[in-house]
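Read the single chain below, which is given as structure tokens and is the form predicted on its own.
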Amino acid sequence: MADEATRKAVSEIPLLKTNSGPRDKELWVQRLKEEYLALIKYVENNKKADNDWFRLESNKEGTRWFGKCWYIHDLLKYEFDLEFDIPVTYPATAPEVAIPELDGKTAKMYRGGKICLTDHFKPLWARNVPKFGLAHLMALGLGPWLAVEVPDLIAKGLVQHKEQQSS
């Protein structure tokens, strides 16, 4: 499944304890605190390992998330907007991460730019409810997806570096 570096990175992400979604107002606040602490830890660890690759923030309620992710290929940084909503059945259901600008460019994506995580990530998420959270979604879902798809999209000419687009 995951390589050793990914296993190590994921093992350092704190596991979450509160089994609550956005419908449960009081416990949701506790879950959000755990989510933020895990995300902060994951980002700090990534920075220490010189592997900083995303920024994420949410609306006040913690139900809509958005930010940027990037992938370095041949020393060029490819940056994308990302977004997702927390499902009402969260954490039993994993969020569906979307990269709208890549919509329609790969078969491993659903309408609206939602990345396909069905085969590999969703069974892993299901086995780890409620311990997995958004940091795990990034580490085991979006990160590996970018690592596989972005180089392929570049090779096919479907994604160009920003500097190459303007020339």
The other form holds:
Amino acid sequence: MADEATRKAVSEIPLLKTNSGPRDKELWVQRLKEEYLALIKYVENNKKADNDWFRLESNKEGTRWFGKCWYIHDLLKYEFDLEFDIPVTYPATAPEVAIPELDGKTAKMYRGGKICLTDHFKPLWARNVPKFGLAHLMALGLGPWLAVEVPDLIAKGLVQHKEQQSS
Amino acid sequence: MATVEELKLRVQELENELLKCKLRQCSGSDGDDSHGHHRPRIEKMSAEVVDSNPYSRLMALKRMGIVEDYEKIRTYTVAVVGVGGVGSVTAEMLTRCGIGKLLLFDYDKVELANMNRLFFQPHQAGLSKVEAAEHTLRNINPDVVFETHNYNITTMDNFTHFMERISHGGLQEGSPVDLVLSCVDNFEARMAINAACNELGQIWMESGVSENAVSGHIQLIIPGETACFACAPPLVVAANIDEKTLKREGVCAASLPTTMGVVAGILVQNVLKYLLRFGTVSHYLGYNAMQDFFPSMSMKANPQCEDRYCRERQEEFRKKEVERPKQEVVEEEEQVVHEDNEWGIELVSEVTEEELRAASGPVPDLPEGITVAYTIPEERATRGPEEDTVPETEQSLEELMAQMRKM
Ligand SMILES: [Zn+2]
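Would you generate the structure of this protein in the form predicted in complex with its partner chain, following the form predicted on its own above?
Now the full complex is given, and it begins with the chain already shown.
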């Protein structure tokens, strides 16, 4: 599946306990708290490892998420907005992460800029329900996708470094 | 100053607007024959063989003794979820067959990239799929009642509305639809349809085409009775392609109008057989385009299904079975572990052999040509007790949200 660095990062993300989706009222709040705890821990780990690469936040119901992710290539920072909805069947099914601004620029996307995950992701997610959460989705889904696609998009000239972004 | 690209887009937008106006004008003059190709609505299906009767060849099924009561099709309501390569063709077939009412659900727009598939036309690019489909289908058969919903069923608000329409959107407002057809192209949407149908006890059929476009399947799901979509890992038709030679670099999915047409065909055939009660209704029928092989099978619901409503429906079904006067012996059903599945596709998500073994679960005994997309180990919680989980916290959700925002 993933490379050593990803495996290590994933193993350091705390696992979630509550098997609950957005259609469950109180249990969903508990699940959301766990999601935030895991995300906060993951971002802290990333900062410590000098590999801070995304931010996420949600609406107050925790059903719609949005944020930024970035990728450093040749010392330049390429930043993208990301978004996704929590499907009603979460956590049995992982959300589909979208980077709308890259829609149409790579074949590794479905309509609406939803990133196309590897064949390995779905079985891995299914085997880890309900322990995997959004932090795991970032680490195992979006992270590896950016690492493969962004350098390719830059090489093809489909993504340009924006001046106002600090490098 | 607008760029050429922007102007092109604007022209396209205006063309679409014009098309919409034209279509509105046509549908506004229902029964007006001035265009020469809009027939008035037909109140009663006739078996009379004249060139102006669109139903004569269908009604001939009755005369030949294939179908007992073909007109009954006009009393049925079918919901088609996903109006893409399979769903649009499915909807067209049902429309031509004279179905009573169609509900169409899709959040997507028609794109030029869809033109390798059937049904939609280049001039419809930019229109929502449900809107474009309704226009075309109403033209083909004005006797059908249409209801369209342009949204993604997997999000909270839409899902609630979707459930409401499945349970109340029948031809007689307030009654449930007769059948839901899943023609979506992703796992999330299938699971959402599955959840809705389990909860409502709604019979539905699932359909799918593989991402490499050379296999597909249809499946009848009777909640509590036959296996639901969550009862087992996703079933796949093995196309007997060496995974090592299957190149996935640089693309998400391929698609062929042929495979999609075949799947839509076997899906609607099963729908007609189910609704009009003729022939044998398939529980699962696969299509392997590489070898021209059609494996079929039947699978009972899994008592350990993760879906709570699936288990509730199973309980109801068991009670009903007990009460029912005894008749024929129930055949089949085996949950044996298959050691060596030569058709099986192993999806290697782990690095080492041991990890792979630890992560693999039992493979249900499936007929040749059908396998599962992946397996799930029996005890999922086996990473040891020292496994690192999120700590208990005194913080409220709002506080955690604020903390995350400040990072
Ligand atoms: Zn089930």
